[in-house]
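A lone chain, given as structure tokens: the form predicted on its own.
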Amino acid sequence: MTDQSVRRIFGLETEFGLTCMSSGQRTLTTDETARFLFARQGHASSSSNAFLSNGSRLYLDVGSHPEYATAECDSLVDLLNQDRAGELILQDLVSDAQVAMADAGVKGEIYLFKNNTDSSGNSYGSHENYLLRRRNDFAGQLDSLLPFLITRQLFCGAGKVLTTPRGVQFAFSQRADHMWDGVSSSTTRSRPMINTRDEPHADSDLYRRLHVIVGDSNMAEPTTLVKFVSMDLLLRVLEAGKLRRDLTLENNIRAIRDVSHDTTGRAKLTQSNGRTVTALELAQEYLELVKNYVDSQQFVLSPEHIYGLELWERSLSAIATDNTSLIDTEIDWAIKQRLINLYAQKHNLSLDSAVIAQLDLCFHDTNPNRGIFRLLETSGQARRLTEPNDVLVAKTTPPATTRAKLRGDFIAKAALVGCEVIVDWTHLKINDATQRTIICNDPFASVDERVEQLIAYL
């Protein structure tokens, strides 16, 4: 939106699955691999944990998971380009530890996943960050998003073939059955949907940070804008006093299963006021409530927020006329789904064939010289957004109108001078005698006079 009283920090944290075969073998343990990845890393940062000069944090996760948290943004054209950015980032850690690999005698390629299950049943997560001004009401407000993020995976959703009490099926979400909780202050004992450790990475007195951890990662660029416009959008409404309280559900976590597990968008969901509708309605019940809102309101919308609002509505006609010619290439679970159909339609296989659960996996292998997503895209079965160019810069350069810029000009001044640094979401500090530190709690600001004084320090 161009309305500088609507801009709004945005930020995504992804998950990668990791593993090293050869000759179809497990040659490595994910720890191991994980050590020849992160190798060249930690010898520049003395850690697995570092921020990188293009203002986004790159680390190791619990259960040896790769993870990239993009920069702050405050516009989504720099969002797509820093997840995009954090995808050739690891691709560059992948190809070093090839080599590595090589000179250590040791065999097997590396795969890098961006989805959200393993072979074993573990999931792990894409987070969504939106900064939201503090208000009293927050807690209250939390359950009327709720059916929100339940249904949204009709047009988020990443897709998967999945084993149900049922059988072999094709679903909305590869998170949906690893939901345990609503809201939560943790992210991993009861996985909830939304996590609420009051953590804004900013003045607390001003802000707070909505946390959302129910996401699918998704390949399909029109797929992550979409997710977001659909929740700043909403939040909009949120932040108005205008969400609807009448929409909440009695049974979130059966819910959410139920939605995923019916790809007619027709599955019937209880709410709390004894209220039968399906899940199409209830997501339409979003939507007109937005769109409802936007109009009243008379917001400019940014060309990235009218895309992602017509693509919402369009995504819900699709499913409701059972054409989902209508988003299969811009929409993951579709643009999966139409590719399943026809390989198993073209060699007779059923959904439980191993053969099926290979290309449900390599659907998301990052390579972009291998995986099956990006070679959709490279052939224009898929929609991109991004400009290559635009990403290659992005891998090295923050985005220019948040903080993230200060933090990355002083990590790559740091890089030039050879001084070690210490550096979070909000400190800039220098690991010398002085141990000058900066504190930006400042998440639009840009521009700071203390931090030139710093860089010019260094």
The other form holds:
Amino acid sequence: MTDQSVRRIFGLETEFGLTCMSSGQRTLTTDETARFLFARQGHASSSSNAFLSNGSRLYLDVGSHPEYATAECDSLVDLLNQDRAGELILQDLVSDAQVAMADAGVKGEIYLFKNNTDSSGNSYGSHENYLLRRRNDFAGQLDSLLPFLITRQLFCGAGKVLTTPRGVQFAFSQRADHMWDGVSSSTTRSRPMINTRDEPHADSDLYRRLHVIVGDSNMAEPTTLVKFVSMDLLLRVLEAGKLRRDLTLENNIRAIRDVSHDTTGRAKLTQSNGRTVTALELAQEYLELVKNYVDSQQFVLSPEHIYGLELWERSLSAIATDNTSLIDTEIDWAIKQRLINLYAQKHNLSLDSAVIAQLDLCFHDTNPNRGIFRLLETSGQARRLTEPNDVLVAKTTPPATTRAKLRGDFIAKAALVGCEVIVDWTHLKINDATQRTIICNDPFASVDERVEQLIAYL
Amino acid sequence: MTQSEFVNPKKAANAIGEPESTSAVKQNVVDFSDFLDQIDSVLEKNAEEFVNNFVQKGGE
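Mind pulling up the form predicted in complex with its partner chain next to the form predicted on its own we just looked at?
Below is the entire complex, every chain and molecule, led by the chain shown above.
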């Protein structure tokens, strides 16, 4: 089925935390570590060299955060493979950097954390992109997504041991306490949940981009999947004009914190109409809305959508019945909470112990031999969805059914023949005397005669 | 038209299958104490310094 009315482009951008340590001491500044990490890539901060043959983008972002942006994906299987491939690509850079550091006599081990917070209150993000058909009334509807984003922590949160004025406690989300606005065009100064910078990287008469920046970076693939499945399905409700009920909240910024800090899911929220609901009730309302819409349309769901929808429902049941064992191999916060509880029990530690803070941080370490989550996954305590072989392929191969295919093929051929090219999300350009350039404005098009000719010319 | 598909059907073939029963994953539950031992061997010894020295600049 190639009917474009039902396909959607998804993308996921991850900013990683970066440090280099030896015996608890930093041996390099973050900037120096980044320089070692990106040495092979050359001009790491220049966007021209940042695209890879799998169609993704890898570069050094604001604040010395390595950032990996998946290529355009129209299936969530591709998205999971691409996202996971990014971690492997970065781990390859880490291995090379460790060799270069050893040669230069620099001590220390590089840590790349897929998390969102450091020890001194800074935050960096995980950004989801959803391509939408442009409709005039859309801007007015963004507000109706906020209560969903505020309550989806119940099944998307990465979990965090949080220090509050009232003491140390476990919270659903890493990002909740770093949000200062609902919808805005700002990013760093007053970080919003939805960023309105509308860069569709496509024909802007037809499409717009929904840029969601409130999410936690997720470790468990099922958690990433349920995050995208729930948003995709909710957007279909919204696009069909069926999201008519006013579910908006009186104070979004207070609400997102209150929800995060109460892992019973019973945080009380005040709606714009004055009614009080719990986080769980509001989350259930969105689920019911989506389920009813899916049933009414008799959608044939993909296997990953079926699983994601089931996991969404099961997560809310787990919270409603106070039985997190229903989800503690699939949902990040529940996996982390189980681990921390058992580890604290074993060593008789309280939640405010430094070792627990370290465990919380190292849960997000992307090193497969040392990262706590990756070890949980390897030992069968956390569910993995991707096939390791598919992820290896995705390191160098673009998704086959989107524009990423054109970009990836172009970059691969250019590398093969040693030709300098300049690439961004929409442009493919040969950087020689001819300056031949093709603009690819359709993110759904994986076949383009003009690009074939350009590749043949290389 | 009311029937639609969210993914390319040719992808659905090698897509994610039915969820495993959670009990299948948890047959390893007895191994969890072994896993906790494994953690001790991979965590750096200076927990407090390790955490406090992880300082970043804000992102986005």
